[in-house]
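Only one chain is shown below, in structure tokens, and it's the form predicted on its own.
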Amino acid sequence: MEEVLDRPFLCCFTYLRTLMKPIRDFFPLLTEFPKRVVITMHQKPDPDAMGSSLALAGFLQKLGHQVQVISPTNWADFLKWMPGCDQVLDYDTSKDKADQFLKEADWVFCLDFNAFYRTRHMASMLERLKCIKILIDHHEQPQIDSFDYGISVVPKSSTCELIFEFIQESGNDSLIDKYIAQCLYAGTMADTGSFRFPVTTPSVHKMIGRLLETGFDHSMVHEAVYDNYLENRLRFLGHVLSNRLEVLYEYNTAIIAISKADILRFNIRTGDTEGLVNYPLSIKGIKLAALIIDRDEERKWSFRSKGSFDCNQFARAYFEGGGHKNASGGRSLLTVEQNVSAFKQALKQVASQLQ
């Protein structure tokens, strides 16, 4: 494990290498003649999701290549400050401009997602397509059966840092300058807490200093990312943690249930509840928070625990998820109060776990 760790694009795992070829061997390709590239993420994309795309599509033009960025939908306000970020197609409201360059592309790049229902209603088309498909990715069990290049590396902290990794194994170092590296940085940030969860390993802060080399404002990023709300954001967190937040000291646990008139109430839009399933954690002794979130299709779950409780294990047990072992999503048809109820009686199965 400690080789997969310290050079993860020299050494696969050995079951991704039985399904798709890895990714040291994409890199001969990079310097073919321009290729028509489609970047792609998970939905509702988040720092690591568009910090990722945006610094791989960087590089990517450094080479020569043609490169479209596409989200499966809108994205978060805090993310628009991005270099490239204006660029991104909303596969929701660009739908057909974004299925053409899908259908014209020689290479598409799937990152920050395991897989395809990830990206909602592009996954259909991302099934289809015939073309080269890379999976760059650091969630448990990826479809990889579905791409032709690829590494998954769970215990990495970010997609961001396998990117960075991509670059610098491919021999191309010199290419990240200070807008390549500030997207790098704003993902890893986010991902490992501003450098605080476990998964900040030494790799990470030499990661870092390397990015930090090319001049970025790191202060400003940090800025752009957190301190990027408006007014009514803050009015919600104070509304959503004096009513609705349920602490369930006999289980470790807190939950947060935010009902659909919540969000209408406080006119919250997307990436506004970006960070809030973290908020319980700072209870003392709390070792599982859950947020549920009514949204207009489906009821959305976020889980995050500390220490050895997996959300990663319950999310895909009870609540069609998963992710990682400390942080993991979820999704349900059920109402809010109905979900609430089935996550007491999960919490009763795993108990002995969050003693």
Ligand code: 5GP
Second form
Amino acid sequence: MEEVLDRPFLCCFTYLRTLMKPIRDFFPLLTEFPKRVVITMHQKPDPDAMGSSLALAGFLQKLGHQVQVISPTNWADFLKWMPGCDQVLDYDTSKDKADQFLKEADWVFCLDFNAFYRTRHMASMLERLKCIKILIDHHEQPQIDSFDYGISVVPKSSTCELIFEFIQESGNDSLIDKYIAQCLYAGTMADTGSFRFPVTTPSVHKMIGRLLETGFDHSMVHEAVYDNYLENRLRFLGHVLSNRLEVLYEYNTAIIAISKADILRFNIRTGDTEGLVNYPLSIKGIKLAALIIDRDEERKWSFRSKGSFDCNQFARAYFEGGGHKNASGGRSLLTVEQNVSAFKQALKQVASQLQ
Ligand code: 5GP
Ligand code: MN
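For comparison with the form predicted on its own, kindly provide the form predicted in complex with guanosine-5'-monophosphate.
What follows is the whole complex; the chain from before opens it.
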């Protein structure tokens, strides 16, 4: 993400200020009379979405607020160790209860997504709410006219880093305990590829230093997230890499296409396909990796790149998606095969960017 980092931060803030109030204007409200708060995140939450939401929940509870975290969908088993995860509501299976919390909320925080459609069946409810809505996110092109307060900083490593700054800059650093710290650590770890991607700035390392001072076991966090799969997932990985990977050397690109039959054969559940799209990038010379999976209601794309190729633009232009420069996603109602053909056609259009 070097180019993104080169962009002056000021542009981002100036642009946002005209449409939603900066997050620091919200700080004085934090100590007002206890509020009813809902925190939500993007569908199929990853460690950054769930970690930032639970860390913020823990922090706001310490300030005396009443907080309910709602996920638009179910989530992977490798998130279930996070403190507070057992209290999270799944909108898909607890819609009535979740709607009640949303209707009664004074504040709704939207974390780690840039547009309401990323919350699937929750989207129409969120659009209709009249309470104070706050966005905290790091994805490109946020839907800022939908929020009262917010911060959207594309060059940030993770939403967890933004929550850390939210806590510190509102003058509450002393409230960061080991439960909040391990949630923030998990999200930052995941979004930086275990502190490997270019977004891992000196500030990220300083933050991690502060989090570790709380005394949580960071090795446990790595194990809980990455070494917590069932045998079938490893067998599935072997099958996919042997039989479902196509390398298109002329475009420095590799694609993995997974059918419904593959999902059923290996009993694949939410979270089992996490990280799969990164494997092709370990092949020398590969600059773009793409993964398409046949989900029940749609075909879901994931894109990852190395260097200058812009996955966000690619996903927006060809597959109704978006995300970041080096990691994005998209979707389509066409079949897997039709999608793979469309992808290969799209590659011809962007071939020069992949040389
Ligand atoms: P993943 O491939 O892990 O699902 O997503 C990669 C990145 O792209 C994440 O930051 C995710 O939030 C974002 N992303 C995934 N799918 C979509 C999409 O359909 N629309 C947008 N705007 N972002 C997406
Ligand atoms: Mn994130």
